[in-house]
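Heads up, the chain below is alone and in the form predicted on its own; it's given as structure tokens.
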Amino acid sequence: MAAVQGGMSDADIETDIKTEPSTDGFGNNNANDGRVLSASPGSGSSTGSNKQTAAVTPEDQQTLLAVLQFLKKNKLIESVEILRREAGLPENSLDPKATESAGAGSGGAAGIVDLEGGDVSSLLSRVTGSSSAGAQAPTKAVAEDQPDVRVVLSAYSQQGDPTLYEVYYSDLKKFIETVLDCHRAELSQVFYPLFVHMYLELVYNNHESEAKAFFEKFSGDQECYYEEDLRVLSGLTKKEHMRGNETLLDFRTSKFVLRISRDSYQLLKRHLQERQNNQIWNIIQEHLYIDIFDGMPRSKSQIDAMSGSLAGEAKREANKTKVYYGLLKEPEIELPLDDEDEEAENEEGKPKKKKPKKDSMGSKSKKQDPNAPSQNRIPLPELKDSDKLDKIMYMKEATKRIRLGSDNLPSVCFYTFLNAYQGLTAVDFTDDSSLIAGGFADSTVRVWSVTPKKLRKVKSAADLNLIDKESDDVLERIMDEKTASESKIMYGHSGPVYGISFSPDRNYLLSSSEDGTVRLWSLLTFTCLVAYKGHNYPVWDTQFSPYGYYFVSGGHDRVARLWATDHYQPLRIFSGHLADITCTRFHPNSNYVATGSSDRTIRVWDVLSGNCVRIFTGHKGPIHSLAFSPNGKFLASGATDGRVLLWDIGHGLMMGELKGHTDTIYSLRFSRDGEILASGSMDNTVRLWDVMKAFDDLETDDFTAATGHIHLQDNSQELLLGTYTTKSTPVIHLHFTRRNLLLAAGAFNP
């Protein structure tokens, strides 16, 4: 029940609820003041803004009632109340008599929703089909249900003279090029979304030659980071091409967000009103969300740093939610004496006093971090005896950890997969660095031991009955020595394996595949225990929580799912990305999940509520790697643009940009002490960065925190500590051992 509530309410707010009141353009966090302040520029009537300020349309009212009836039928009362309040519907709206009378009162326009009838299912199919943020990919929904595509495209049907489109756009372009430099950079942001929507209107209304001329004349003026989107757009030359196209549906169902200062916005509005440029003004009202702020206009470099995503920048209020990024209090575990200390006794027979160990973990465990969530905010698994032993081993290793820095770089050990013939698609190491696993394009999962200890299976049930279960070495006796080998192969997937993750206790392994499933494997029997089915398309990544039990997956269906190992249905559905989710990462305190997407955004989700609490924009290509810092304060992201971006999770700000790689960054990892960030790329290099210097050098004042504007220093060369080049091996995974040795892995590409 919780999963439905968390996922559905979030998706509905994102896409379907269109009854939110228009906010005043002169407020702090609002946009599109034109909706309230005036109609189409130059006109005396208010017809231009009727579409925006009108109440719920009959079709929307009918759809909402159908959804509410469906939820009520399935006893999801809490979800019903949340959705009803969001939509502003009266409390008796679900009463059949009230619904019927409402329909009759409006000439039957609202329609009568039959709780048991087929009307509900047909309306629900329309809702799920038209939502690009939903769990199903738009292409599939469109193929199944063509009428809802016409609903999505209908906004393009009531437009004017096609010959004037070039005139309107050229006029606006000429105006923006002549304004003061301080306003030009901000106002230039409107070019791209206006260009796309004007082109789509021409195509939809069958003005093919005008559309082609418009595209050829103005596509070259757009920013270079929209090149891939424009390439896709150039293929839409006929009305028939628009049906089922993902790019179009993304633009139509999500408003492009622009952040503009109040002075710049007033200039734009005044110009459009003076020229009576209704065409452009209507597009701004219909398809753009202008986030107006008070203060100096942003510079070109500040705008470029945050631009590039499929739907513009993030709204500032999207990053205002409180995030508990601190670490959970470590359990109290007493460190036993070392063997040599136990044996060393003085002449009186008394053991020597143990010296107190200076351990960062131990010091953290005594005080609760004020920014940390409460210990029981989400239910976490209890520590087993084996977990406590592992914690003790971890703490002992931590005392021998090397302190890294600019004058003390880590050694790098590279594991090269030979004869993989480019079939290696995913790699992971266990936390103690004893095992390495690989996912392959031939649908197999392989596990290797990188220590002298070989991999063994548990004995058969008959042999286990013969074992003395009271013996001290029972854990050794249950293992079958006959099965000992350096590696194991596990079969089960029916497509390439794209994501792989070990459980913290090293007993389990997760793998995600092109076949749409996530599989849980036992590392005691080397067999598949469960196949989790929920994604409809390839699953690009999966990862275990730092505490085990929970795991997250993300894929081509644009949805991330939170699972528990003992539930075959997801606990939460994180919906909001506009393209494939390509990478997933748990926060160190396990209360949050980060997802990176082909829509060029990163989202951070609250595991408890299922809500999106952070949206980060700035990458110019699909995001393929994420890493949280050990203290939970920072997030690093890498993408196909070859840049590493650093984010402050608490303030929701970009903290830095690391440039140097020349190809896609597939792996990022912070050192155990958080001093150094390692990045691995398809350019066959591993680079080490001084991230603490990057965080310390950046000054954030109150204005920056309030507006989200920062001045990024171009100091990548100062922060680059070292570059390690392989002969011909793209780096697809990085891992710091408990003592801060860096392990890297990739497949040799002859």
Second form
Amino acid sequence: MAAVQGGMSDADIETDIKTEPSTDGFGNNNANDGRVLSASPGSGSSTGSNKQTAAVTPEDQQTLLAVLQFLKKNKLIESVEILRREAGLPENSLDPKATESAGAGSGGAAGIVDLEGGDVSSLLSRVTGSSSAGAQAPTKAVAEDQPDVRVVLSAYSQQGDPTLYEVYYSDLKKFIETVLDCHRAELSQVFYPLFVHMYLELVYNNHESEAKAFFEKFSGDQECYYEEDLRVLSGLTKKEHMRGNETLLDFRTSKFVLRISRDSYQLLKRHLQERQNNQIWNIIQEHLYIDIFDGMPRSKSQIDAMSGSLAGEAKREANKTKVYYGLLKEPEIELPLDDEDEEAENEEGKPKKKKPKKDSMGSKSKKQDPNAPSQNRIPLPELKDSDKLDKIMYMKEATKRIRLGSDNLPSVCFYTFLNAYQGLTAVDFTDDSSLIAGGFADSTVRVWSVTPKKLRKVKSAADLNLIDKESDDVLERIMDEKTASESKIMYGHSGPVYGISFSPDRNYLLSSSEDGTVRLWSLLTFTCLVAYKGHNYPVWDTQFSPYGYYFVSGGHDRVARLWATDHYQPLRIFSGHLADITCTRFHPNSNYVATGSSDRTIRVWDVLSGNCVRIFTGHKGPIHSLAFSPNGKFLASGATDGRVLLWDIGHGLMMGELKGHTDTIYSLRFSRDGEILASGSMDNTVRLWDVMKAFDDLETDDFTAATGHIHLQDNSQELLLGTYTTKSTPVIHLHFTRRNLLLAAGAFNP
Amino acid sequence: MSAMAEERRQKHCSVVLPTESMKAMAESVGVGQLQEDSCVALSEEVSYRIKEIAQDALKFMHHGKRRKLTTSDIDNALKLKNVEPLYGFQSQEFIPFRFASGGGRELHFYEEKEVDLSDIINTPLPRVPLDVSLKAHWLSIEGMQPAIPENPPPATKEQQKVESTEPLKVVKPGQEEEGTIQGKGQGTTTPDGKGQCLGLIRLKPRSTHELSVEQQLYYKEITEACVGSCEAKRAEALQSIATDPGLYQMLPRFSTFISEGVRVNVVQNNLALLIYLMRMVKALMDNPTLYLEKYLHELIPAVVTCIVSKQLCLRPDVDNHWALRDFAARLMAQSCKTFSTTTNNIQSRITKTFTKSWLDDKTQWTTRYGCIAGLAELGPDVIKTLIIPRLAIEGARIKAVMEGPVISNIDKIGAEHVQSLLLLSPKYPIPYHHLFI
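Condition change, the form predicted on its own to the form predicted together with its partner chain:
Below is the entire complex, every chain and molecule, led by the chain shown above.
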């Protein structure tokens, strides 16, 4: 296997710092931190990191200073040294006064138009903010931390007359209700973040009754998709509650992003200045990020399609990075033709025979997909002989694949788990559909063989010694016939198993659990090989890379980690989500990872740099399933709101909305040729969608890539090809076989 | 705790635990005389923390792919906060809290019974729960959902009802997708978008009268078994009719089969076959997934025929056609109970029919028996208002036949049966003396 260097580029420092406090107690941070950062020098060859170090902008420098200060405060001297050395900062730059004044300066100078200002202070508060999130764990750091929390919250201390809050808010409400229709929808976006911040300000300043009255008066006006957040907010009535409340800190530390057209924004600004409504204006300045665009104001439906996430919409810049979404070139494998096949499928056989030849001949002349990453952008393991055999099997099967379409629907085979007593929490199929694995609430992992071939263990070491290693069927001989059975149980976790994934070569199985570990199991010995520790909180999902070797995991600690099976610590930490990461998926080219979260956003991360390259907003509930299309161009996501959203990764655009499910969507899968999307849900149905039509319709009609303001047609009913109801069995996993038969799985819930 | 979640959904404003609860809890740990202020502060704090935990517990429920919050979710949520979980709450189904009140105070408590260890040791071990197993079936075959027991019935009773009462609104899961496919077919002539717009004007869907080959085979097997000679097979077939969820497409056939069968066999006086057919009616009525209302116009006449027909068998003096009449009368009563509504008025129409022929002097004793049996099954109200007032007259009539000159043996047997029937009905309070005045 190719060695992978831990090339964590410096650009990630900011993200790293954000995550670590929430990961675990402080004792662990030290080690964690030192390792992540010191990994960089080892990767001197990595071009990306060098470049970025050289180009430290003043802003970055301030960020660094803030980080250093934080580290120092927490007595992480070693990390401070390393970071300083790496960033090339002089030793005296660590003067606390300097940073502080910088922070104060920019905070105070937050001009009216310059919305980017106050970055350092916000960063600082973010650092300290999340550290208090970590402080929920009763560590000795709690006492030390409290001043920092005060810093975060003190932003709320400047206040006007509490009784006037209602007046301010209703005044703005009245104003927005009377503006022209075209602006109203846009300006209405301001309501929710303003409402929350004003409420929190009231709570912070101990105006409990005013806060309550304010909440009761205006909470009903908010969009229905903020219901969940409002519920959390309604519980929060005391200043003491604010300390250690993640939702609040998220809200406070991340600026709520709004997209407003220039005209509408001018209108709002003029109004607030005329009325001398400083209270609201301050909030807009400090806690909101308004992404102003030129052009037509958006309509209500356009806004509704994109809003709903915990921190507003994605900034437009966030989705500008180029993403290499193309597929990697497949290695050239000569397809041996055995006689049986040739006879059986004479017609099919011929083109098949030619195809691989053409590939091998014309591989140089045939241009690579311009959107594909270079073949070795991230090091991938070399193909083993067994992998090659599997590839051949795959290609053979692929020729027998049924071409699906709206008039040629797949058959669905349903695997029901009986007697699971509501304990089935995760399912996975192998790519060749020969094995099924189930994760259970009782901490067990079970594997079933669904072919006549039974599961066998490898013989014990003593018995293996007796085997003739030169014999041709040595792989057969090492297996112990006596252990053959249809299913195997693996014990090791100490909590419910929430995520499960087979390795592409079917030799390993990954499982992630409530106990905070990800375990790697061998499917030859049916024992646990490694327990990857690092999350410390429940790990909601994990998945192997389509090329094996790497895997990704994400959980309650709000970070996703990229691991390699032979490293006991993560290679990358993807941090930025504001709430639990609920699902993780690898891009088919293994260069990107998509994560869905309870903060109702989807992020796509670059495996090479560790940067977030896409943020998709639009879901109105926690995201529980993701699926990449086989060509790597599209992403589908399903959430508790029962909707499936389709995304164009290259352009960073929403492509469609599929409505129909009435409950959480736990599984999504594209058919092997990407024609059909299958979705499985808690509402006991499997639904099939004509995604080709969805993509085609959009591209021909209103493709406004420049602004990203798409008009979604409400055509879910046309796109829905079929609904298949199960007998009280929630559908929690879907899988297309290589021949495009749809397999579904779930536990019978009498 | 789930109840609390519910409450909050209804109203956002914060729900706070009553301060009395704080006092009760304080007392339970030995702190008496808690200040009112402290109680308020405590209850607010506790309510807030409980809500936090409930929110986290919901996460575990979602990831556990369940709809029901369990105690283990709460435990896991507590663990997240580094709080020791609550031990001893392992109940899967319900939270074993008991309610008590007294002295103006209300209390929820967890009942901890004292258990004798020897009892536990001596009780036989419960059965080991079944292990998890995997079972595969076809959820759909090329877009069509096969009607097999593993799949839910193709059309639920409600859908069948909607279909029969409001045929223009019908959207069945199977047909819905057929519709779109048809739309595609039309798309070759008209642009797709337009075809879809037209689709909005819902036409009454052509109901498919063709049965699949499997269904035809099934129908043949079942009907043959039902009227065949092998009793075991018949029992199996009836069992299938009574339980199979996918029969609704075959219902019109079964209904016609029964009504035609009765028509022919009454003429031929084939008692056995009539009994078999009535048992089929019974099985259809027992099937919970069938919406029979649409076929009552065929079934009820058949059943009524079996109750009141003058002659049901070749040798009325020997054969026990009375049992068939009783059985059919019970079926009739059952269908009155389930299907009678204010619009179709089945019960009153049936009652009228029975009474009318009973009152007729020329009515044969067999029919008379059927009418009375049919009425008697309809319940105490009918007996009270219709049968009892007639008892005296009927008694006289029976007396006349029994004691009078023997005209025909059949009449005499009929009269005997009517008499015993009237005597037998005493599930309901019938004053005996009415019979023999």
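Everything numeric here is computed off the predicted structure, so don't read it as measured data. Between two forms, the rigid core is the largest collection of C-alphas that superpose within 1.5 Å. Numbering follows the first chain given and starts at 1.
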| query | finding |
| --- | --- |
| Residue 68 C-alpha moves between the two forms by 2 Å or more, core aligned | yes |
